[in-house]
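One chain is shown next in structure tokens, namely the form predicted on its own.
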Amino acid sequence: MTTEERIPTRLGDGSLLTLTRSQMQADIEAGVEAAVKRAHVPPLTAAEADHLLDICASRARFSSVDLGTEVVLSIDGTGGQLVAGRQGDLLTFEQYLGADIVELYHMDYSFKAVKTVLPFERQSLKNAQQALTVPVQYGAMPDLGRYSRPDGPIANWSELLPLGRIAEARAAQEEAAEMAAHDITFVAEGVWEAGADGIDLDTSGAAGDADLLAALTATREIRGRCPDMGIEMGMASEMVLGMHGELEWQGARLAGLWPHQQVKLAAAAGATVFGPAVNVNSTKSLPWNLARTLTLCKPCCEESQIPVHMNVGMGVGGVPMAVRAPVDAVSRAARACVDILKVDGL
């Protein structure tokens, strides 16, 4: 009798576990199931999954796309102080690790903090663009606990809800919402000035959906108000939590949407690029995270109106939660990606 060969892969922790190509495969058909029975959105064909099983059974230590299929990178928190100062990590991300649009960003990475400190973003972010040559956008978050007590001067709707002061937490979130919507503005109109390429609305729906609210509503307003400004608008989650419950946004309800729901009202609102996102469950192997994540968002591909660039990071997109991510977890929920979902960038 001969014992089937163990492969390599991780889990969704990042550890090491070795499976063998009966056991991806099975763990890709659950993944897949799983997909189906949650967001109700059609399988991957047999040959996508086979595709996938391919990707993550190969034995080499980095997966790559074919020449000539490559995408665009759109990567965020590029300019972090981490190596040389924000201007240098930049130029790092442009001219070293080959990414095609940057981010400035501040520590804090929320719009309500941005606003205090918008005049020194502004010349950061000129600095910046004088030195750069690929696009340079400027990000950070909605961010809607923010907005709340004691760090906001809205009532907190997380202790509100746990007493039954449903009515009370719903109007708070509201109203937080609505102070989002206006410091995101803000901050958008004033990096335009000082010659942002777009900005980026990072892990929108967060707090739930009163955050993507926030985040729908700035969208619509710095696109009447920027017109030429590239907007990108990334996911916190695969579902939107509701939070609230009762939002909508042009009469579709926010709470419980998935991937492919999602982009459509992003779209409708001004948005330019979709980032959607999946979380991974860190006691799955790779190969049931990545088919969960395929099946989640192979609609969302297909539908989109603009273009998609995969959330394919810690933790999201079938990359493990750690830290420092391993580079053959990284490279094969990329490939997988772009092989299979036809993603326009990530």
The other form holds:
Amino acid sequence: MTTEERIPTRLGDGSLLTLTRSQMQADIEAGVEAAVKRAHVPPLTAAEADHLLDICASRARFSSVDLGTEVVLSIDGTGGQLVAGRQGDLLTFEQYLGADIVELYHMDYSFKAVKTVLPFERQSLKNAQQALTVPVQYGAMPDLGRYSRPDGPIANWSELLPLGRIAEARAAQEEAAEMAAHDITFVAEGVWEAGADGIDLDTSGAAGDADLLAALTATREIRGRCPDMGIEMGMASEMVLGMHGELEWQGARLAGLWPHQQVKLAAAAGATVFGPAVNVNSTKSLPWNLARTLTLCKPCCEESQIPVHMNVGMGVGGVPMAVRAPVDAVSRAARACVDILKVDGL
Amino acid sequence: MGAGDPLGMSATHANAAGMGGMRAAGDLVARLQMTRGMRLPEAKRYVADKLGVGPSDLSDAPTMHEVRGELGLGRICYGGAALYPDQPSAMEAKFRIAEVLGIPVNCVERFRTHARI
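Alt. form predicted in complex with the partner chain, vs. the form predicted on its own above:
Let's see the whole complex now, leading with the same chain.
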């Protein structure tokens, strides 16, 4: 039995556990290896892995970046809309929580749903801009599943696929992507005309490659119509699922893309900020999840031509999947992304 | 950033790694990222040059409190001695931000059009 000191850390579900420094190092090596094996990306350097180990193996309750290396925070889905109301939430985050960008959103975080209440959203956006100083963007999800039955008009590809009706499932997704791209563009143009600083396409690719196709198509259209609008494309997961399997964007197959490939398409379409997402394995430790996240996203941050705002919310970017986010783990995730990935924002 | 409870998520990220928004100059750097797609070092350099400070000053709240006051870029108001009714705020401050940074701010442009100024 080891006599090595045990240090508190977290599991991916947020619960406390203790590991020795050696065990943390082994978890970091395993997390790096998991990313390298799946995404065929380079491993972290020895110095980067050592720094991550130092961050994780501290007994401190809180960890932070060095002075002068702070990054921009774009806070998608700003506020809970229960205590202060929507505009009050935005002001609270601006005045008390140090937000660099705030985001107005509808509780039904879907462009399809927002389209039906767009005049109200536009007025709310305009009112918010009269009261705030920091940039205000509008956000929602492409949410492609909403276009399939029973929620939408198109045949449900998730029902067709198990029946082997592949061609029909693919056609349904293509039709849904066209509708979603139209709705996203419609909402973006509407809020731009009301004074928005930007639009956030959050959890792009959540329903697979057709979902990402809708986001890319909309981004290109928005960039053409609103040249100065900020466009943030945030992803749903580390790899694009091939629910369709054959969709392409400018010659690149969308299914199976990893963050360093996703960011190039986002930039080419006209996005000004890209948000990679890496889902947490709730049965693995914080060191394992952070190592895997950093390894998957390092090529993205190195190769990107546009700012990268890492998704580090609940259950992504190494942050545990816990309703009450543990401050020790959240702060370590933030520091690791800034120190090692050199992200432009979170 | 992503969803989560405000104290555990947003406040934690702000204290661990954030530029501080209006407490410092994070909102100004953010505007260059959003509208120009500038990566962080370039955006910080651009804003620092426009404000006449160093890039590391941009996340230093005491320094930027003074700079924002001098240039009329808007300040945090929380009561007591930190009230600035005679200084630009909100839309007024965004007019100044657009001018000082030399970038269009959408809602400012629309305000001009609607107010016919």
